[in-house]
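The data below hold one chain only, encoded as structure tokens and taken in the form predicted alone.
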Amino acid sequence: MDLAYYPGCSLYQSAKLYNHQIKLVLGMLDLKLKELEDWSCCGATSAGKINDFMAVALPARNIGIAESTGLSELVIPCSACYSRTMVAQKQLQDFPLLKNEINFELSKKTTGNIKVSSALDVLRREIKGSRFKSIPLQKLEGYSPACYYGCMNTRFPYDVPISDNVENPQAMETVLEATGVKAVDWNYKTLCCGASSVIYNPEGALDLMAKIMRDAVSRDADCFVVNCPMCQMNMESQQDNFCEKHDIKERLPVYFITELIGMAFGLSKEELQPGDDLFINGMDWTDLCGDSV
């Protein structure tokens, strides 16, 4: 089955890891992502902080690239890209004039009949159906992630279909699960890591995530687990100054989803992060999976 593909901006930069690992689960699961020809940026959270018109008409453009493939449904995996998509999806269905402004500038028009879809969606969807039962599973021990969605997985800034509970998603445990892993049950899963503002504003995003870090350690998680390039990158990268600058003595590896899903479907170590490199989250790989690769 052909998907219509939008990895955004992160997916080519920051996190490539997880656009590499997307690609290769979904195909195992018999699902062809059709990435857009000439995608540009939806604008993620900058747009919407400056120019209302903008942050409309960056996604819908892309929404119309979609349509014009005559696929039913566009698949995106970061969470800030298919917020802003539903987001703008759904304005462009409630003002048919802003849609009609911003369609007189489009080469390929947005009509709003593509069904947006996060890559969580497919994943738990697809998790009921024959090819996933038909994949041998391997079997993962010693994992207990904490599933860390972010702010922006289920709290959007407009009125559009959620597809999980707002303030306790379980999209990602319920996939975990179905591969064996049982994910800690925990406070703080939706709690915002500060986002960009880290950049401008160090000091509020490393409490924030020291607050989340605090939490995961204290209900016993030996990892995090998520499914947004920019809560990957903040909870890793700032790991050490936010556990220093509060006192944390534990330290936790945090993964793409895509990862122990990958790991569980049997796929190698060089499979999941091609190259000479085995260190991953600072960590080697080898000592994490130990005989399930």
Contents of the next structure:
Amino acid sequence: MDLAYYPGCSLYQSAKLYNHQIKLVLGMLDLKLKELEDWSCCGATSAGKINDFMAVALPARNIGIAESTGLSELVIPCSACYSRTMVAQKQLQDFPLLKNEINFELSKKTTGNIKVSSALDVLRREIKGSRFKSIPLQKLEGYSPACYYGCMNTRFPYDVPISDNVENPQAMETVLEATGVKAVDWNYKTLCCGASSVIYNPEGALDLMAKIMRDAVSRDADCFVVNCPMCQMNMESQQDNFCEKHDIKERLPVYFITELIGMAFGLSKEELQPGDDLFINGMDWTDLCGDSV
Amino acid sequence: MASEPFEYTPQAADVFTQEVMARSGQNLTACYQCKRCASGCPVAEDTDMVTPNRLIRMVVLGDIENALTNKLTWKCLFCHTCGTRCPNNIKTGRIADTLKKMALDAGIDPQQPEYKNFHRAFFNYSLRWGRINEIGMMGEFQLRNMWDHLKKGNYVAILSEIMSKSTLAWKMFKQKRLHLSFHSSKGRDEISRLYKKSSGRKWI
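Alongside the form predicted alone that was just displayed, please also present the structure of the form predicted in complex with the partner chain.
All chains and molecules follow, beginning with the one already shown.
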């Protein structure tokens, strides 16, 4: 099946690995991601801080392009892009005058009706399908990940349909369980990591991340699993800083959900992390998959 | 901090509340101070006791100065925990966001000086090129910070800005997280036409 695909800016840059892996994993489930032609930035949280109109208009352009492909569903892996697009779409539906005003300038008009899903929604749906059941799964033993969702999967600045439990989301746990990994039960899976405030209010953001880390460690988690490029970046690149500040000795690797699923699907390290320009350190492949890798 | 008792002026309070309600799209008068928002707020322990419910009360009472300058308004992370827990569906995150905008409109300096520069750099970059390139965007952000320091004649701050940001950049480069490729979108003329249309609008 073909799905429209909006990667967003960070999946072309700091979260390049996520872009690569999501295509690979969904490809194995017979889903082909058709990247939107000439997509543009969704404005993330910054557009709404300055200009409310552009916060709707920027995602509206991408929704218009997605609708023009004729495909029925738009998949967005990045949580911030997903949140912005969901909110903008609902606002386009709720304010027809605003929609007309925006459409007047767009070459690909939007109706605001395409189905928008996060990559996680798609994964959770596909594990029930026959394609998933036909893939021979590798056993990932000795893994207790803490699934960290952050804010943008379940909490929105506008009333939109929410695809998971707001306080205790289960999508990643469900997907991991289907691949044979039992995630730990913990408290801080939806606490904010500070997001971009790590740039302009670092102390506050580090305190929040330390809370998340401390709870994950006390529950004996041995890694984080995330689906948001911002959370991944913060929890990994700031980990030494917040752990040193709060006397936490442990360090946990932070993986995208696709990394674990890819391994369970039997993909090799070279397939999941090709080339030199991709990151993530810490995953000990020989430990996980024995000699087969 | 001892301060003058606040004098309630119904008319001023009403005008202010109406503007915040229109710009944030939230019905502030529905708040009955149950404090579910307060117990969930991740930054509330660090805001001098200003919790989301108290922020709403400040606005409704027309305490304009405090509403625009308290710590919660500036520390709010827009995480929306308050909004999802509110029994009356008031998204206080959007109120804090609105108050930040109103404060900037009124010429009040943000409590975290880099807040304005960061979002401005991000937004402008997305308008200019249609897509964000992290190096370019962070470069613009840094130049804006340095320009602010220069205007104040604070040369030491310029130097520490260069040092701290280049340390971060080098760290990210070593982690293979900085990419030098450049991306843009051809649709940026559409975007700039939309931007022209938005000028002067205070809300959507």
